[in-house]
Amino acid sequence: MPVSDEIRWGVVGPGRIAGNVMADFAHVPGARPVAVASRSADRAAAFAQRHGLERAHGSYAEILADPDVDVLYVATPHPQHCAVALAAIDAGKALLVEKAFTATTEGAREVVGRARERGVFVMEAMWTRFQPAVVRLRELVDDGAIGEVRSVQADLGVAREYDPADRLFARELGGGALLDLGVYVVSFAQMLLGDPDTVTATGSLFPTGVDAEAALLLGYADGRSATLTTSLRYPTPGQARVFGTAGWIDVLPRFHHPRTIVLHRSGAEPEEVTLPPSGTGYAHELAEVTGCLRAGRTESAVMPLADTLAVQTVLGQAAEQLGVRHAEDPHALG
């Protein structure tokens, strides 16, 4: 693909997430959004029009066979993105999947298997990795600001009124903390710390077999460790601090796409670093993607597939720890 092509954006599941991306497409040269679909033709037809986007398909197979979109965002329920995910790589088109990746490991598993067979690019949408302040926390525990990095904490929570038809608490759905906000967690210690050598769950469960909350602590053969809370039962600040040999830097609220982080060096006063985000903060995954595609990568260096598996296991483990039992939707084209 050369350099000056346009990148054509195709989105699957107009819903509230894909709403707010759509205006972080202004901050991104070279990238164009053209086309949504839905299982509904009115509803991809109203996103269309909000959006100023050229084309609304009432299906999501019809936005695979779409000629003229280049990557799809897929913004479906968890259930779903397997499904899509596998019949978009078939047809050859780049993928920039929401977290969660999948709803099972196994899931995520078969996408990746199928991505890297195809080569063909695809990134879950880890949004964090890519802010501005997050990118700095990494490159000062790169050079050593913190000496070697022994501990993680992160939690992220909220309080939601227990609603069994509402898409966090359906089971069919993808429902529970773990999906919706552990990813966060999981994922931010695993960026800092890898994969770890043992997954500790306790927590407890709504009415409909999804999980309210869920507190996990990753331990690691050397002894390092993450400690994690994630909950739709409770709110927590968003914070998250990693700890080093040397000190330790504090992610202020909400750390998932923090504007400021603050270093504690042993022996020295505190450095405040802010660095905000372009746009709602969507632009720099959405740039990462376009970046990749126009250079000919198949794989973000990143947001590896590696890392989005090894997240993924994390998750399936706790859920199977909590007795939380999650499936793809194998009908999610239709």
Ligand SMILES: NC(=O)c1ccc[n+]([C@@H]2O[C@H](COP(=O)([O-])OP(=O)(O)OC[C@H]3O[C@@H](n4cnc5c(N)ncnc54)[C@H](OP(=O)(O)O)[C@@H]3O)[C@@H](O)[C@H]2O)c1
Given for the second form:
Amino acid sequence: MPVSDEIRWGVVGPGRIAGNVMADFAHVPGARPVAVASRSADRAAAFAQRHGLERAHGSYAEILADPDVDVLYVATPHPQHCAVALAAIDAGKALLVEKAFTATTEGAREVVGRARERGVFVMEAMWTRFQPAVVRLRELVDDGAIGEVRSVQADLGVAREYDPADRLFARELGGGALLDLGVYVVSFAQMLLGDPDTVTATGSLFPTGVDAEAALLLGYADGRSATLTTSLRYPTPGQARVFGTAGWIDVLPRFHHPRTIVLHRSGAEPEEVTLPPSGTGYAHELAEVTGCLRAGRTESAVMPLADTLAVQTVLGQAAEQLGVRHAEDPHALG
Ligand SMILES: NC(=O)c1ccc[n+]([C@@H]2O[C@H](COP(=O)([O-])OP(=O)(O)OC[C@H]3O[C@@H](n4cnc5c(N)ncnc54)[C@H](OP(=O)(O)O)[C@@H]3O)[C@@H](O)[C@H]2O)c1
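Having looked at the form predicted on its own, could you now put up the form predicted in complex with this ligand?
And the full complex, kicking off with our chain again.
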């Protein structure tokens, strides 16, 4: 991929999150958003005007053929990531793909396989891993501040009014708590404990067949564990705790973009660490991708594709146990 000094970004799927992320480009040196693609030329033009972008494309295929875009930020609903990502990789475009990476484990395997085969940079937009407070948490854990990590707890839930047409509830749009919010609790546990040996899920479904709530127990052969809760049916604080043999760390709500962690070393007074994010918190993942592309990397060391695959596998196993049948949308490119 020919990469200019300045990394030129394109947006695919100008919905809610794409609009929010745009403001954070101002905090990322070397990154410039230049183009947007929508399934509608009018929506593309309106988004481009609102965010000062040079070019508006009225189809996703069009932006893949835009030679002056280095990397695409894919912000479509979950089943509409895979087909777009595969075509983008074939077109040589680097990718930042919103969480959950895909709707299915098979879809994730296909995208990761294609990216590796073609040597194209791809990263899941798991912004949690780049939050300064989470980076500090990992440093503390690596330094042995709480001894050996044995268990992780995390919850992330909201109470949303049921609307079968909304992407949060519609199966064809990858609805359900697991893909939208569960991905955060699973990714957080996977980051600290690695890939689990067993996954046990309990939960309930909405009438559309997607999960309304889920509790997950991740088991490791050596006795470590994670207990995780996610829901679109009831609110939870959004807290995480990391337990080690010499103490624990509280990640204060909401843990998926925290400002503050509290270190409890055994026998010592708690130590509070506050590290606010840049912008609204999306700047860090944008900076990671921009930096990786400038350095010629094909993967992020902080959010590697192997971790994305492991997380998607856990989500897939949990969905299967709950009886949720997700599928990729083969027509997502239009
Ligand atoms: N990181 C975060 O904090 C965060 C927060 C919220 C959401 N997300 C993630 O971002 C992604 C999008 O979420 P969102 O809340 O922004 O969704 P949204 O508001 O519904 O926007 C999604 C956009 O995707 C496009 N799209 C493509 N195919 C579609 C289809 N079949 N049906 C509906 N829209 C389709 C639409 O744009 P056009 O039709 O104009 O192309 C739409 O505006 C999801 O993966 C979600 O999990 C991340």
